[in-house]
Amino acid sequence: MTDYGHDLLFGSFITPSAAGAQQALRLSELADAEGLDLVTFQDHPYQPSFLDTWTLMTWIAARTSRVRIVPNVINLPLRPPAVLARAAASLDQLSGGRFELGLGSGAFWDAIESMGGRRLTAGQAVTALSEGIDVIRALWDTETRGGARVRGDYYSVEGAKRGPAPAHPVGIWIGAYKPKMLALTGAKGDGWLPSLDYLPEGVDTLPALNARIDAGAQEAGRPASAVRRLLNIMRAEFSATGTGFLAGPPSMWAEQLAEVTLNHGISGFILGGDDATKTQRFAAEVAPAAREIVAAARA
């Protein structure tokens, strides 16, 4: 049993389709009204059928009042970390402290290179992400005197003025699957943000991946609980009866997600898809029931 003790978060994973801009707004407003904690958005800047994720998040922040806004995950190779730090802090201030930074090392390198980004190997991308995190944190650190200085092979700042500071301690949630990325998540991340579809054995994969994050945290002198564990769920359906994982009534979903929290430490569940009815049931029926089960077990 692995429970890191975080309060549960429930959210929505929204595709920033240009054709579905109003749908993205409606889903975000629904999440805000129904009590979901997060609305999250893919970031593929090389995809012309998508709206720019940062512009969309800013628009959503202005149209909502309580839900937190998260890129899931931001494409670092096409968004320089020094500029990203200022943009993230600005959006956090403008939204009243409702922004968290989902961050990725990059994928689809042909598309990234076509947009002027630098092609990196897998190992180089991990190093670049580590340096990018250092740059972002240095620019957010307005308590330290003097300019920010980070010298890296891929990202550097040489005396850049610090600030603006975010309105709250913005979490950096890392999309990671491979050993080096998981170790980096443990060493420098505030959260881990994978997708269930990419885990080869589903939730049974979680113990081994959690162990790598825990080891990375321990090596960096951090408690394992410093890293919140979240999970994107892209394939799930409500039904009157069911025998599989997230393929049954809301009560079954709640029991299964509570089990994942208590056994594997996952404390954030983000439901994919653009189905407003499913999102509403997730918020109204699954989230409160799962919270109740976890609270009773912890008590």
Given for the second form:
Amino acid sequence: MTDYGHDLLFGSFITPSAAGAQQALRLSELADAEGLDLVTFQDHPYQPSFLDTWTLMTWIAARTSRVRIVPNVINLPLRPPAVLARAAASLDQLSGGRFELGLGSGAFWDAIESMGGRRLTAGQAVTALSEGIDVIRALWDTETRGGARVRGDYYSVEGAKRGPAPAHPVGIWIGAYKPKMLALTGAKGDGWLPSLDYLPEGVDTLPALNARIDAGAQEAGRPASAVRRLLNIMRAEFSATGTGFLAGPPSMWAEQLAEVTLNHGISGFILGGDDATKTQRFAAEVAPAAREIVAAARA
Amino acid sequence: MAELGIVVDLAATSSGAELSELAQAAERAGLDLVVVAGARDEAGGDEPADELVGVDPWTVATWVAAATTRIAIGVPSSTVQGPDPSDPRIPIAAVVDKARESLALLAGDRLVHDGWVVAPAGADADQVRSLAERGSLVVVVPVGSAAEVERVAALLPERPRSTRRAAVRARRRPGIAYEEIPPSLVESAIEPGDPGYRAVRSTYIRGGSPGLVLRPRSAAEVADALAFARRHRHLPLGIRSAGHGFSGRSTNDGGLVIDVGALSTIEVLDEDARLVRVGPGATWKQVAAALEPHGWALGSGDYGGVGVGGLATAGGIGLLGRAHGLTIDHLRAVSIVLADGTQIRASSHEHPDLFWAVRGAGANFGVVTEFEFEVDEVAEVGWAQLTFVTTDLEAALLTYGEAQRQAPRDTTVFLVTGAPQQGQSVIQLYGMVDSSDPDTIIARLNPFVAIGQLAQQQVVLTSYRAVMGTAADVGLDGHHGSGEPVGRSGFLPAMTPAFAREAAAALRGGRLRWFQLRAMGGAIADVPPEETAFSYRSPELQVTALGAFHAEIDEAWEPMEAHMDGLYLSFDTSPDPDRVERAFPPAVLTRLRELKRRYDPDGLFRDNFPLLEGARA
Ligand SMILES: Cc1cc2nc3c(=O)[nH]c(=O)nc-3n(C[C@H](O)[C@H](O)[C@H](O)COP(=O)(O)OP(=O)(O)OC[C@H]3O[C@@H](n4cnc5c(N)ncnc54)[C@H](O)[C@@H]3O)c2cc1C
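The block above covers the form predicted alone; next, return the form predicted in complex with its partner chain.
Now the full complex is given, and it begins with the chain already shown.
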């Protein structure tokens, strides 16, 4: 049993499709109105049928009032970290502290290269992500005097002007699966943002991966609870009679998710599918019930 | 006279709510531009000379765009890409471009990157006027509050209002009286610099850059649009419904387009008589979806994205053709706006000559604003998609021709193939059997299976609606065709060994990129030729080929054409003005030309096989 004790967050994973731009906006407005905590957007700049994720997120931030906006996850190789830091701080300021930074090291290297990004091996990409985080944090840090300095193999800044600072301490949530990336998440991340579909044995994979993050945190002298654990869930259906994981009625979803929180410390559940009805039920029927169960168990 | 705008001081305005308020105040006050300028690094340091520091101007510009609807947004153009993509301070050029495109899609094309001068904060009317008199296009004044926005808006009371911004006007095309667009159409009209131009400039197949797109929402507005078009007879004029024109040049370069896509209602007029009224802007996918709940269908073409306006004025050779006839055979009446703006109704007893002409040559006579159809009862149908490979293309064509000739009229099968690769042809058959009985469907398809080696097959019992429904919906960003299609069409009285030989030779020669046979006959041939201007009623097949260049396709097409008689205009894009003589038999052409001289003597309608010599735009 692992529970890191964070408040529960519920969110929506919305496809940034160009053809469905209005739908993305409608789903976000729905999430905002229904009280979901997060709306999140994948970032694949080389995907021609997608809108630019940054532009869409900013657009949606301007059209909503309380939901938090999170890239899920931003493509660091195509979003150079100093540019990203300033854009993220700007969006956080404009939105009144409603931005968190989901961050990824990149995966589709042919596509990344074809867009003008740099091809890295998996190992190099971990180092680059680590240096990228250093650059981002250095630029956000307007308390320290003098220019920002980071010397890395992949990203360096030498006395860059700091700022702007975000309106609130923006969390860096990392999409990680492999050991080195998990260790980095423990050492430098504020959150972990994997997708359930990529976990070889589903939720049963969580303990092993959590342990790696915990070890990474410990090595860096941080408590394991410094890293919030979230989970993207792409396949889930409501049904009156289903019995499988996220296949039954809302009350059963709530029990199952609460269990994942209490047993594996996951405190953020992000639902995909671009489905308004599902999103609405998730917000109105699942989230409050799951919160209640978790609160009761923690008390 | 210059335009006027504001510069938002980003250092002072960091909350999004404040920023939205300023931009909205500027928009309300009728100002033309909001400039969001990031601070440049004055301390020097080692920042690239052009690097913007502080708040990210792109994010701010997007925010402002989301908070407003009309006002232009000025952002200094972003830094050029550095030589090294590892520089964490320089955005990646392709990502910047994509962001710009995305914003244009979301907010309309409202970004400008230069063209303004900044007046000192607190500048008075004289200062602003003197900057304007020095030739500045747009003068912007720094502001920090909504009250200041009001003050700025009052500085140049005589500046032009309600016309489009300078940046938009700069992209206007010559020869168009933009300032005289009829009031009913001003709001909805789109010109090259407008938000939304990208979504209307091109069609499904053809790239274009018209100088003005008028978008009437009623027959009266169509008449207004035509009045405007009559004063621009020197420019090309395209009539557009759903933008799937091929022969119909529903976009152009620098001319006008009248887009009746907004007229897209579908309503049942008489349940017992199965009478429906449909607007030209509806697509056949939408029509099929509306009819299916009644147990009805109306044969259209083979692709649900195609529009009612273009197809139902030309013919409509489709998958229910042999069972139920052409689309125009179901037409009972039209409402049409003539070249002089007269709105009339044509049917078998009201302007019957015009009703005859509309059914086959409608694009020459006016803009149809309503179609009344009598539709058919159609239950579930068999829908087949079969893929064959063969090394004997000629034999395959003959077998197909024979199978289709022998088939009962409930069966309509089309054939598509391309140039053979290493002697091997891939042939697709797709077709519909108007029967809900699986055994009948299989029996009907069996004879076709002999055309080659069956590589893939899908046969399902489904609805006409489902078949039309596979067409992709067109999003907000419209069509993005490019270039100019090269197509030739002809009617084939019957498949013969001589034709099959020529067609196979042409395909092997590699000059035809795409080749299609559509089955006719059946109910299509029941209608006497003199009944409609579409008068080639007896051919068994309609042939279409696509190529890359007109000269090239003509060379391949001519030997085949010797075996054909007439053409279906919708698939022919030949630039030859005499081509119209193949589209209609001589007597029909003579009658159509007489009517054309009566209904459209100046040849205003000329984007689709113009009937009057020299009228091709
Ligand atoms: C993918 C595809 C599949 C097709 N399949 C078939 C098929 O199976 N059978 C078939 O018969 N045809 C077929 N066609 C041809 C199609 O019917 C024509 O291209 C038709 O003109 C498209 O209609 P639209 O309204 O979408 O086109 P638009 O581009 O909007 O219009 C094309 C032309 O039609 C005329 N027109 C349009 N609206 C009106 C109006 N309201 N009043 C008078 N004239 C008007 C104008 O001349 C205009 O230039 C196909 C075309 C495509 C692109």
